[in-house]
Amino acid sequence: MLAVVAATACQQMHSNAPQGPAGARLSLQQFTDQANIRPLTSNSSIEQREAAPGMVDSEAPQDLRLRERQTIPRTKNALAVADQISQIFSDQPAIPQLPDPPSSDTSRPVPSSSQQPVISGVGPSSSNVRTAPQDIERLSSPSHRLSPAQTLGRRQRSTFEEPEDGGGNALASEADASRPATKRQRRDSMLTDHNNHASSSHASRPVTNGTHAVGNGFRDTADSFGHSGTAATMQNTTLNGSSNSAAGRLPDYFGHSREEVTRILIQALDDLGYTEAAEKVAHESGFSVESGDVAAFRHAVLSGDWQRAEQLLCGSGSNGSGIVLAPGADRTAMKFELRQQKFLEHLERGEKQKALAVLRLELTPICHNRPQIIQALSRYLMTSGPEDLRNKANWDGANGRSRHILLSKLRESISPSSMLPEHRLAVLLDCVKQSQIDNCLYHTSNEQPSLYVDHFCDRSRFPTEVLVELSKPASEATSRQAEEVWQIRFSPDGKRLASCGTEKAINIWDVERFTLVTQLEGHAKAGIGDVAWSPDGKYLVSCGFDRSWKLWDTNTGECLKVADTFEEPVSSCVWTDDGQTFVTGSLDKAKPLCTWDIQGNCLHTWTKSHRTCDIALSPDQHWLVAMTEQKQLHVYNFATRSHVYELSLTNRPTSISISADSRHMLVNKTDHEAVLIDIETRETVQKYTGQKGGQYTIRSDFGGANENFVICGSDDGHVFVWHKITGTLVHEAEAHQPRCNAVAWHPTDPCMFATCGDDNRVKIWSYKDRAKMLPGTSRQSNGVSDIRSLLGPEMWA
């Protein structure tokens, strides 16, 4: 800034310089004579030097001259010094310079406004260059007019060069003035200055989270953001999530914030156990993972110092305004979490009077408009002891993980600039891997992608070929009329497959050997619409047109329980994750949805009346979705058993499934379309088209590694596979005649799925190389051959 002010002064003096006859400006010598400037000799006294502040200390280091790409040699003439100063100004008219490094002597006086201006940024140990008024007038010569403003970050070569023999100054030619500095000298200058900075006792140290003080010693560190003002005002600034040192001014890391990358790396090194390495990176870079106030807040929470934690949260820390919160965060809600933990810990220690005081004086004032919360907390005062308290509050106590859980919850409300989210690098790497998986068109690998290379799956391992057709022995098949297979389900471990349809029995197949293991017979009427395996694969529930459901032991084939109290057929069923209860859907409006235990007791009946054709339960046990024949979907909160919303469709749905992440539901419809719907927002995320719909039940499902695919049957007998994210049709093939009714992807083998149809066939699909290993006569199983022995174990790895 001072350089800009001095340059401006020179221009004004030049415009007011004495003029010769007819307004002509005086020559350099004439101007010198009129200014009556007396040259100084090398023997001039100290008083003379003080009187002529244009002199430069002869002790200026050599690295300074290299850094500035010009030298200011020892001189005998103050006029030459003024010329050099003028050239310095003209070289950098618009670049504010960093100040001299802060001295370790804090008692060093600050120059007053009455002192001569100091040109900063010349060098870390050089004397300040001062310009006397008579020397400033000297700069108004036409030969020393200021050059045009240059591009930020680039320096022009000085018109003054030190002669090789160390002699006096000479005025360089115009061509020399425009010659750029050599890159080698520029680089050496930067490296020399950097080393000086690193070893200097004046180097600034980190002060806050992601913050460090200004350091001088990197050349060309002008304000790259175009801010005006001197850099001297930027020393030792304390700001959360910001950097004030030269490191913060270095180039970004391939387009990423240097500060953010460094802080995340420090956290990752600490997570990996490389504590010493993390400390070294923090020390060298000047960045830290969290600010001092946040570190103190974290310690207060984990140590149970609730008063100190709340003080830091609300503003008694270093910045006086409290911890910086994330956008939308509620400081009052955070105080409630702290006080609730404090209340519970008092109760756990048996300090009921203190707990009651916290409830009345601290929790009640911030929950005055939510009395139900206070009522719920007050019930804990009646607990019989610590164990009873922990059970009723679903809380593991002060010595458990409760404080860490509390800190993680509070961390979500704190600005990342002050406190990084937990394990941030791991989260980002998971996002990178998932993105690569989502963009893999033929993703068939359950292994996590490597970070070393981009992920890619070859199409040759995508299941496009029929591996084997499953059918019952010929004697049994020919003794009956042509049957239809309506539904197929793999067991959770993928070792067995259940199929059902127009028969009275459920067929259980060994998938490894492709053999018929057993038949579960017992339904009074032909027609079994759905089956469901328990999570451990021990039980199977079947839903029949005989208006009953049956519970089977899959190992013995025994029917354990039966419920036949429905007025309409039981259409569908799903298991809860505890393996002890299941939910059935029925066309009976009086019992559209019922929850049962494995003893056959009805635990709950949903009262909303509708004819349920299919149901799905989210893996997180939060959503229960029922599909009706009236183009509607009913979405329930399974935990509270409340009806959340009703979604109307344009056409009748035929099946419904929920994704493994419990976020989306897949609905197949009769209008030749399957849709992916966000359960929370009710918005359609993706559509899958190409299949043929009809009046019969055609099922679709998720499948493949990471559920990357959507698979669906079709009324024309084809099977369709789309990429779930993009909706791209990956594969289409003829599967059954006249229609393909249901599909199921193998739960553990991403290179295998099954289909069934009206031709009474169940087909297993896989990739070509696996199919080629089967002899032609073995690709149709009659239920007795051991196909796995033909393939060999290596094909099933």
Second form
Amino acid sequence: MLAVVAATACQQMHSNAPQGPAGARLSLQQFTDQANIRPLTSNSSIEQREAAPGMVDSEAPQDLRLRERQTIPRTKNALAVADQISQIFSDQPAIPQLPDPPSSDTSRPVPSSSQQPVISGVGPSSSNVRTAPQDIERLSSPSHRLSPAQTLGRRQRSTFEEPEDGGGNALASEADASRPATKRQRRDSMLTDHNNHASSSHASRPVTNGTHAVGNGFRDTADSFGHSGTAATMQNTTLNGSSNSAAGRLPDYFGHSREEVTRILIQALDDLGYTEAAEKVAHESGFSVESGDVAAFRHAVLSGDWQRAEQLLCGSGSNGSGIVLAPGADRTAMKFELRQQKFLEHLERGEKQKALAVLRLELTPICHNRPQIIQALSRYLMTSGPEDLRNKANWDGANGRSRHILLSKLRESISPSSMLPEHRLAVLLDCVKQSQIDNCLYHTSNEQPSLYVDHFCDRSRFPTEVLVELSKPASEATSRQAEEVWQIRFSPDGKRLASCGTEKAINIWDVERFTLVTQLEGHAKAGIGDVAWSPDGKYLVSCGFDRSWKLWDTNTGECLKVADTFEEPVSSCVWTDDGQTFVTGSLDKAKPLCTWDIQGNCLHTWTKSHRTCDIALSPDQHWLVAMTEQKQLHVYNFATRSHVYELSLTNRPTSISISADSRHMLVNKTDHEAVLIDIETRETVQKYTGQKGGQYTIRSDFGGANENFVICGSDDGHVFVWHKITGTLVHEAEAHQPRCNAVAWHPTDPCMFATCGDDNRVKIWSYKDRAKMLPGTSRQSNGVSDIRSLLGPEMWA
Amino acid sequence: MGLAYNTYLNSSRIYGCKGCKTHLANHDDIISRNFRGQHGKAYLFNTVVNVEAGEPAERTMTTGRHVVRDISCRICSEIVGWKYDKAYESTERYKEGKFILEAELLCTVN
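Compare with the form predicted on its own: the form predicted in complex with the partner chain:
And the full complex, kicking off with our chain again.
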């Protein structure tokens, strides 16, 4: 009979679900009325029942009551209900059949299938004031027949929430609807302030995740955990503020420590601006982002209470334990930072006597081995006012960012488990995104990946086909054959391409229309080995075998400056990022590296005498690497112009380039391999093989979205593309005959690269469908539709 | 042929091409100074750099029949000497694979 009743109650439950909590409780009332059982408490507020657990007796009828209430929302299966009820009547402690919450095994013989998802999903969020360990402790007295009751009570509560959360979408929308105004307002105002990683995608989360958590039915994925937790928290806290279903909690979150995950989430909620939610989570879970001492320390630093801060630092906190420092942290250094800030603040306020006292009594004793610091600080005593002090000391003032900067500095020395590093969740998400991008084999997209799906680029956009071959007007086609193209470079904005080689002129092509724009004439017929664009694309320096370099204006094509005082050919050139100076490398022993400005003045001649074949400058302007013809690399500190180290290679290198993150250099060698070397540690990080090297210069470079690829020419005429991090060969194609000299990847378009070779051709590569997107119908450049110019006149002779 | 820079030598006395001063050989690499070419004195070297060899031709010299190739400077394509491919006389075998540079066509580079 009870089974029937339970079944009908179930149906009622589900049909009543849209009514929300009122509806749920109502059907429960109906059930209890029907079953002629007096409810435990007059109103169905679960807190009361929870508050007096001792009063819950192990009488059978109450058991039955609770049991039945429990079964209603959870079970969807009348048979399962019947089983449970029969167990009760068989007068066994229901524990064996019921999943025992305190036991930490995650595999539960759950009688109802819907129970587990509830607990795992809602557990951490729908908790009580009590901390988790206490709950588990209390529950783990299996002999006490209170525990099943308590268990039941708690579980019921959690299941009580389930239909409201899981079954009733209306509820979620109600809850959301009741709060969107406040939520959104706070969210909007907070987000304008927060310039942290909470991007606009975060902004839409709270609303959608309310329904998300509901819709998923709490079978959370790692992605939506935080959000479903948040949403569920918000819902649960309005429904039953102090429910205590800690019973249902897993001891760890899918293999991660519950404490770590919760604390990181609380910090993230705080960062996002949901301070109320953060507090509630902290309240419910019992964890806090930082211990009392750490919070007090932070408060002390930010409010300028230096004495208290030092007290806490030295371990005389309220508990006597103080703050736990990270391993290797130096208390004295931290004290120095605090006292320095104190000193500067006194000065700013004009309290020179106090500042002097600080300097004498507090700073000097701890700096006894570094007198120059004391001297520097005492110079600040001579400043005329707060403005002057701020400028001289490069310090933001007490009301500015200086205290926060100080806190950040000190934070590095505090153990990360007591004071979480800033924005920890954002840092972790960044890591995940970056590792997905780094491992993407055909990465051709510049957009940030979404957090919802693992990032994956598909091969269809990877450049594998020759899109167009850059050729000049037909009148010059006859003389093509004897010429070779030795170097190609895209302009920094990607709109133009310069090519140079045995021809006397340097050709500048338009990359969008694939036509010849300008020709820079002026070099003698000896060959031009390298060209370099200035960062703004206005100038171009060409390095010639005629022992001179020339500076050109790329728009007008005129030669602005020449320097021909070299005894040997000029081999290569790099610009600094200000576009005003550049460094040339030459095979002349007396002038291997020279810095010039755009007026043509030689600013500096680097004195280490070696013959430079190629040079590269790191984007952070820190490293300058010069490659000699004697199998050596010389690495200089560009800022100080000092020689840092010399690296000997096993075989002759032919080209060198530096990655965009300024950490690695790519050296192409004649022994058929290219190596990626970490500049600071000098370790070979990765090797790329497959191409052929010979006695001629073959160039390789970085390229692609996120610089995921290494591209290289080859002595056998093929072009090779490898994945930078894993070293796998991604693509190989025949490019030129007899050899492919240089390659260049488009700086802004991840789906295009260019190659050049000894057949006097420059080819642009992209993916197949790109051809349809070309402006104009003809695929040949410069409007030359005659196929003869592509094949070369010798084919038609 | 592709982009290639000259090879540079490292020693106290370097012989280079008279026309373009391209390094050709080290003074220390001389095996014998007892040779004569079309233009007068010539030296036998073990190795020379920055030269390109022409087609092999059989020539009869004072020491007998040899198969030689003319070598020319890489940059200015001026002939600077020759290289022995094969010597028909057994006493002349030591010359095989070695280079002759004519003193008249060289200059000293330091």
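All values derive from a computational prediction rather than experimental measurement. Think of the rigid core as the biggest set of C-alphas that the two forms share within 1.5 Å after superposition. Numbering follows the first chain given and starts at 1.
- Superposed on the core, the two forms differ at residue 263: its CA moves 2 Å or more between these two forms.
- Taking the rigid core as fixed, one finds a CA shift for residue 354 of 2 Å or more between these two forms.
- Relative to the superposed core, residue 589 undergoes a C-alpha shift smaller than 2 Å between these two forms.
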